[in-house]
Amino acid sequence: MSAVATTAASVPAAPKRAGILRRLATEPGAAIALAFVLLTIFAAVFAPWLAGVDPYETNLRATMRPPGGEYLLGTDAQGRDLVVRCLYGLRATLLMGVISLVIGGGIGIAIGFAAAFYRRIDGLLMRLMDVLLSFPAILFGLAIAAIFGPGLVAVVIAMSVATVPLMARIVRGAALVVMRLDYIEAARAVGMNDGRLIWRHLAPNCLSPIFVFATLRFGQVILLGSALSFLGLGAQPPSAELGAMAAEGRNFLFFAPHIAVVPSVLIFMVVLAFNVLGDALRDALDPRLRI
């Protein structure tokens, strides 16, 4: 019966995973978003090789050059090439988002499964999540920056804490649906222990909503993290981080707007790409949304 339960758990998910890329490729918006996300990840990972120069190297003879010519995106107030700065800034911003999502998402997944599987602690855990949801992420950033001082560590902690209750609610809702299915009862009937049941049956069938939410949340984390850096709570000058770069450029908006506009547009494009990709994944993985 355990083998039957395992088969029942895996059969519905296989066709969906096999056709995800094909369905994404048929939608121009999703295909463009996926290509941009992959290009962004490639640029962030290989930033030192693509840039070729130090992002902190100044050149006072080339300060605030407009885009074009020798400098494709122009230079900032210290004469640093904005292409190089954006490559490293993209790397720092994406790394901040990944760490925040892994830490906050991992804790939220554990809480969500615990709340759905052990109903006696469900009320306590969800009320705790409600308390966390009542605090804006910006407020978390302010409080943590006051404790640890401004920097990327404060932003990562704030974004991780803000992600926990959202992920916990998503996972709990998906797990409650799976818990009502027959193969869960069959697995319990043959004496499968809680840890194995969660790992082999519950978790695999909750991967779709988790993955979709993580994709959408990643864009939000990047936006919030950049906002905190823009407010001076995150990366500090001269760090190459997109939010901090936009904050540096706001002092030159009237005579060198590209210093702030270039990193701001890059933040917008990255967040938009992840949001579009998340929506497309939701449509592809949810049979109720397919035509």
Second form
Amino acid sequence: MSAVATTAASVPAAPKRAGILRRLATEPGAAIALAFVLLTIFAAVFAPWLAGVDPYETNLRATMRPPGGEYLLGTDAQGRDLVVRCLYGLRATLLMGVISLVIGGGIGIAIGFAAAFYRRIDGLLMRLMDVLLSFPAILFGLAIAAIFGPGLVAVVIAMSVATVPLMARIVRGAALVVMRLDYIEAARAVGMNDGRLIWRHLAPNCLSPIFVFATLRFGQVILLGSALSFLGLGAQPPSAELGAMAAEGRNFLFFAPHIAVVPSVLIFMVVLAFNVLGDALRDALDPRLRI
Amino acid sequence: MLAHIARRLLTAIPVMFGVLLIGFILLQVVPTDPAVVRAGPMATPDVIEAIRADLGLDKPLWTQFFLYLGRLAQGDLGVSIINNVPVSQELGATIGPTLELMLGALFWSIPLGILLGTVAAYWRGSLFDRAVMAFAVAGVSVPVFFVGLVLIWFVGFKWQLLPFTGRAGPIWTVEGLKALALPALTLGGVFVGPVARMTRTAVLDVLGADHVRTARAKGLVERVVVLHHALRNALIPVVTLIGLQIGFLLGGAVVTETIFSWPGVGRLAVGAILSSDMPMAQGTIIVLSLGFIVINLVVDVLYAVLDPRVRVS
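Output block for the form predicted together with its partner chain, input the form predicted alone:
Everything in the complex follows now, all chains and molecules, and the chain you saw is the first one.
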């Protein structure tokens, strides 16, 4: 561990965690974004307890009620409370994002480290990543929905596949910088095995770019995933998912625009918060990544 | 230069192969027998067998893959299982509108984005700069369908200014142009932000370069310095970055076409997938992918034309 401690000082731009939080808190935009992100995560996790009502419970005597009054965000065409629907929708959308990011990001991290560490397979792995990168995420979405049939599983697979090459590139780039440092050589010299070397010495020094990318990517995954659901290729109605809810609302746009607008605005706010937070994290953790 | 293009073409080969393989797999997962579909409901088993042999369906998979490639080379993408129309025919009718939509979006969003980005970089840190950057972040965060629905509701429905369903003819007619306006505004709307952001970064980089300082030292007027010395060099990375964003634009186009019932490839693809029309889905996905690969190639070549250093390295 002492090897890590000494080199951490020599690696540029690796400020302490507490300092990062303080910096985020002093920047108003980032602070608001952070607060909103925490709030959405809280709302998504505790949706069943916060809502108290079944999101599928219809009430045909109170359909298409506008926001305000008895229903804070109004009701949809089946008289379902949009507050409840949004809580569950947030839960589904965020879960879709988290699973995609964990699977795609995890595989990408493994490939990135493997490419940086084992130089012989680097070329092959990176060419493979280039091939994946040649496809826009929407095409993965279309192709995978066609193969497996529309549904949230297809969206998660598509978003994961689209995340792998991006994460692999970022991790490889970061790992290559760290690999050049003396302490890696030292750890090798004392006979440390590869797995331990990567886990104990390489990975901890590549955390910043991984963290920044994951935050920014999360917003994009949610945006794309909800777009696929909006197209009918992801979550299927009547399930409460924000993109699918917006698609349902589109049918009633001219009678009750709020049914489509409420979930759309919620997606916008969540993605915006993650993007602002990701940008702020990048500036705080790793200014070299700034584009 | 030629070597550069040749190298890029070579790297595109495995990608294209991957696309075609995916297309082939799509046809394998069809729940129905394509021979039965082609033969029609009245066909006798003999006829179905004959068609099966004709299509090579009785041969091993890898032979079928090469037969499939052969048919593709002849432009035969199969027949829709929903309406029996050749896939190539439907594609031929939808590629034009998709290109129209994308060009319509780029036509206004790229110049506006470059303008906003340049001005923001020039007055770095000003209120305008902050506003442009905030707009850019909002642009990459907003769902395309939200922009579309808002435009439909206000411009199309409430103010009745522009039509919002379908295409009304070629863009050189007034009606056609009017029908294109809202879809192009929607798609371009989410593209202005990223372009502005990329331009700003590129211009900032160049504004600090030695040759810009030299230009100023020579006493050139600011307009010449910014337009000729800074922006011109900044455009090189901007072209590449815009090229990299084409995938983002394609995603937006699929959604935009669906919202506005625009008769493009994206809408055709979504409809085919939703109705399990695998030959059609396969055809649209192949065409969208190949189109994307070609655009990337063109951007790369354009990059080499703009920046002589790329050709050498």
